[in-house]
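A single chain comes next, written as structure tokens; it is the form predicted on its own.
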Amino acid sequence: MIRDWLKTIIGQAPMPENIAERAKMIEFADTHHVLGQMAVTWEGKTEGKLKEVLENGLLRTGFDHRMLRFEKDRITRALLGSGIAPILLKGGAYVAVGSKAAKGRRVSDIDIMVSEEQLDQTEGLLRAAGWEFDETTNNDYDIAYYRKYMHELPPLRHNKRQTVVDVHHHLLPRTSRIKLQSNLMLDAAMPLAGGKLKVLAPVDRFIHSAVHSFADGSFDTPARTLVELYYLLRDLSTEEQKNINIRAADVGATQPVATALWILADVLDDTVADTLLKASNAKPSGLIVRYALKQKLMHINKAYSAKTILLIRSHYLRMPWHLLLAHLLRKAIRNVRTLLKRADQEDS
């Protein structure tokens, strides 16, 4: 059923005739943050209550995009005169270039990337402009942990607007088992009009989405991820599509890209992805991982064993076990202390 809903959301299947199924699909799309994409697909083709619901989805997306454009300008202003031209990542990049992947996409925060040499200066300028470490990570341990092991700073939240900026210096953690050549993608980034900000090259935007989904996480938003990958692939020209496999090999992302192509071909019957996968020498993730990915996508609110497999895999890919276990133990102890402190305060 979810496979059919996803095809309807991207316009590859008709709207369900059954009112109850249609209502369930709308609830699914809203819950899993793809209602905006569905609204764009079906704009001008619906009426009555369905039209109102989809229009509401577009209104929310419009608000997100206005927020993003405003914050993009504020980041530019904060870095003015520094010579730093950050690379917008993910939704910020899609909206900035007006890509298919931006149409109807929800955006909650802004991701940027700078070289590691520019990291301290970028942090200082953003903090001077009102961004501060989010309270959940604003402590000596978490800040040191991010700086030593991660590919980004702790999230920075603006002290007035409450908007969040994630500042990356690599696209995967330093300890990741997949050694992505982020510097090659950074070097190929394209300046936006005015030259104050950049975006990854089109093929690299697809590769980054694949890496983020299948080499850096546990497939946390599967429906949104699949729709994003589908549109990112269609943002590419025929020649750029043909270059995906070559570029993926160059930057060390063959398996996550092959996995992205596989899931598009398998779930959405995407012939473009299927052709590219067959033309590649790369292999997608193993059978167990592919099973877990598909189960999590097709049974989003259940599939507990699949979610467990993917969670363990994501931790395995991100860092060695001895570092991970020490980190998780420390976090657990801190959480217990926090709970005990709250209990004492309530008793008093």
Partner chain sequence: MKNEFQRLGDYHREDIDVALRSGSLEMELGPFSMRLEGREADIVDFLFDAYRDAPVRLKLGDVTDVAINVRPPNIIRKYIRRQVIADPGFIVPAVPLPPYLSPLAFEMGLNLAIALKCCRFTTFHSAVVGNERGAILISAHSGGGKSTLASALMVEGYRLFSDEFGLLDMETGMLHPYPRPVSLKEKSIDIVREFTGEKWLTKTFGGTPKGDIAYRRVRPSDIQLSKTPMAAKLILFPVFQEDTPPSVRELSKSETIMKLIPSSTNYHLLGTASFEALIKMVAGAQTFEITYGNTQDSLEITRDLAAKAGL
The other form holds:
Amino acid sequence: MIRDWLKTIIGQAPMPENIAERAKMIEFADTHHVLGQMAVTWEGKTEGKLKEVLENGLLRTGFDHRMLRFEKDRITRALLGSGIAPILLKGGAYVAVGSKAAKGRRVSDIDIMVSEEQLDQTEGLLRAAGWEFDETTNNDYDIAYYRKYMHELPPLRHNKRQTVVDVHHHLLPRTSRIKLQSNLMLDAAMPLAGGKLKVLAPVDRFIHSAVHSFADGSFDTPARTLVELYYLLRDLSTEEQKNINIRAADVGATQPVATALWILADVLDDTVADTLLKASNAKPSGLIVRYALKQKLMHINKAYSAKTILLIRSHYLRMPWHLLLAHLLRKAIRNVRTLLKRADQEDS
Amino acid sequence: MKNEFQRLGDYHREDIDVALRSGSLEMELGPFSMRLEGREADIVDFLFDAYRDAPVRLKLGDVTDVAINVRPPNIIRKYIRRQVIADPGFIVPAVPLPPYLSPLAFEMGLNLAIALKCCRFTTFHSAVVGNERGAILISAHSGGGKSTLASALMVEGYRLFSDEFGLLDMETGMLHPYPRPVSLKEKSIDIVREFTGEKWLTKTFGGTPKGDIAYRRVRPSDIQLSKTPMAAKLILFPVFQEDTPPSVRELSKSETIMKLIPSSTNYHLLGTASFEALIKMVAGAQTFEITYGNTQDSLEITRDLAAKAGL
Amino acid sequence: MSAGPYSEQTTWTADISKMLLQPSESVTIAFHKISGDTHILNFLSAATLKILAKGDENFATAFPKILDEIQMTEHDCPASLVKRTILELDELGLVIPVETKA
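Target state, the form predicted together with its partner chain; input state, the form predicted on its own:
Let's see the whole complex now, leading with the same chain.
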């Protein structure tokens, strides 16, 4: 059912006729923060209460995008004269370049990235302009920990506006097992009009999103992630799409990209993703992880066991000494093969 | 079988109970429709007590603005020392309550859902009453006496718009009614009982986190007119100070705007349209801060100001 | 406090196409369409905004024009007060250094 709902949300399936199901789908879209995307897809094609409810999604997204635009200007202002041109990541970048993935997408925090050499100066200038570390992270230990082991500073919250900026100095935690060639992606970043900010190249935006969800994160917002990947893929020209596999190999992101293509093909019947996956010789994540990812998506509210597996996996990817846990996971693989088969039967 | 809106009190208790359990009960008040779900007999009792005149249908006729599910916070609490929370579909810090207080969870959850989910109106935390000439918006914090004053004004002949929400239409600058039961706490229960009469009050819930709570029922006439918006003629900021002689201070337009903005749950979110509607509403109304020591004083001041404002 | 680095040479500008300005009694209600923030401006802030909307100015060049706008002398409204006003407007994002214009 969730598979159908996701397809409806991206406009690849009709609106459910049954009112009770339709209501559940709307609540699903709202709870999982994709009501805005759905509203954009269905704009002008609905009436009555459905139209009014979808309008809520548009209004919230409208606010997010205005806020982002303002904060983006505030960051530029704070860095005036420094020569630092941060790279906008994720939602901020999508909105700035008018990506399909931006339409109706919610954005709460702003992610920017600067080189390691520019990190101290960036932090200093943002703090001078009113951004502060939250009390819980504003201590030497946390700040040092974030610098040494993580890929971003603790969140910086503006003392008047309460908006949050995450300043990245790497695309993945330093301890991550996936050794991403971030420098290649940074070198290819493109300046926005005015030259004060940059964004990753279109193909790299897809790769970064895949890495973020399937290498770094724990697939926390599955519905949102899937919709995002779907549209990021559609931002690309046919030429750029063909380039994904090569680029993924160059930057060391073959597996997360293959996993992203697999889940798009598998859940949304995305033929573009399917073709790309078949064209590559890359393997998506192993069975157990794919099972867990899918469980998390399909039983989004009750996939407790899947959640645990993913949580452990996330730690394992971040911290090499969790190899032990991975070993334990592998032992369960035989059972999972059966489970995956069963889940597939249930879905179809 | 027809599935049309009917007065809740005209249904069999069993039908409401079944619809509530299956989460298909739809209620419509003013501009909002609500999908209601819950398993507690206490909520069914409460619906017949506080919402008997509200229009409901047993099956969803459409998607709804909000959905509220009063449920156990976890599987254990479903069976052992039962507790409930109201789940509006997003994470809220809710205090689990015993089943006999589930109506409170229901009311609070519904308020949160309306405040945070519905973006088609600029929503102010205030009570609103009105007549055929215009509306009075009463802006005060919880405990500021807005519910008591609104209840008193209902007796004066005003219709109830809401005791929690001023819903500002961003196109017209008018206020929309959303007549739900008026929530009364502690001393105000007896005060309102005195001038309203016992028949308009629900049972009292004792031992709640906020002390005693009872509700003043919405009248059929309030519900009949719940689709008719009115422009605000008078905006009041009541300040309760025990044993203080009553006083009135007129506020400037800019002061009024800056006092109303922080009381809104979504003014900032809605941007330009809400600013323009707020300017329009304030331009058409007189604004006063009224300081009073008892309900009688606040009522007399309001009567006087309403007359001067052409209400 | 300011929204970022500045110097005496910084030229400032105000993009009032991003704002709704509503004079009300003795003040101006300023709504910024992007930030969504509502501000109450006194006559000095309102005049400063007006001058910087007309043309780009640094502190020194803005000063006499603002005095002229509010019909006051340096004695009643010293340069330091005008400078502080510009910096306050900078903090709110109502005026910005020309260089940061997107």
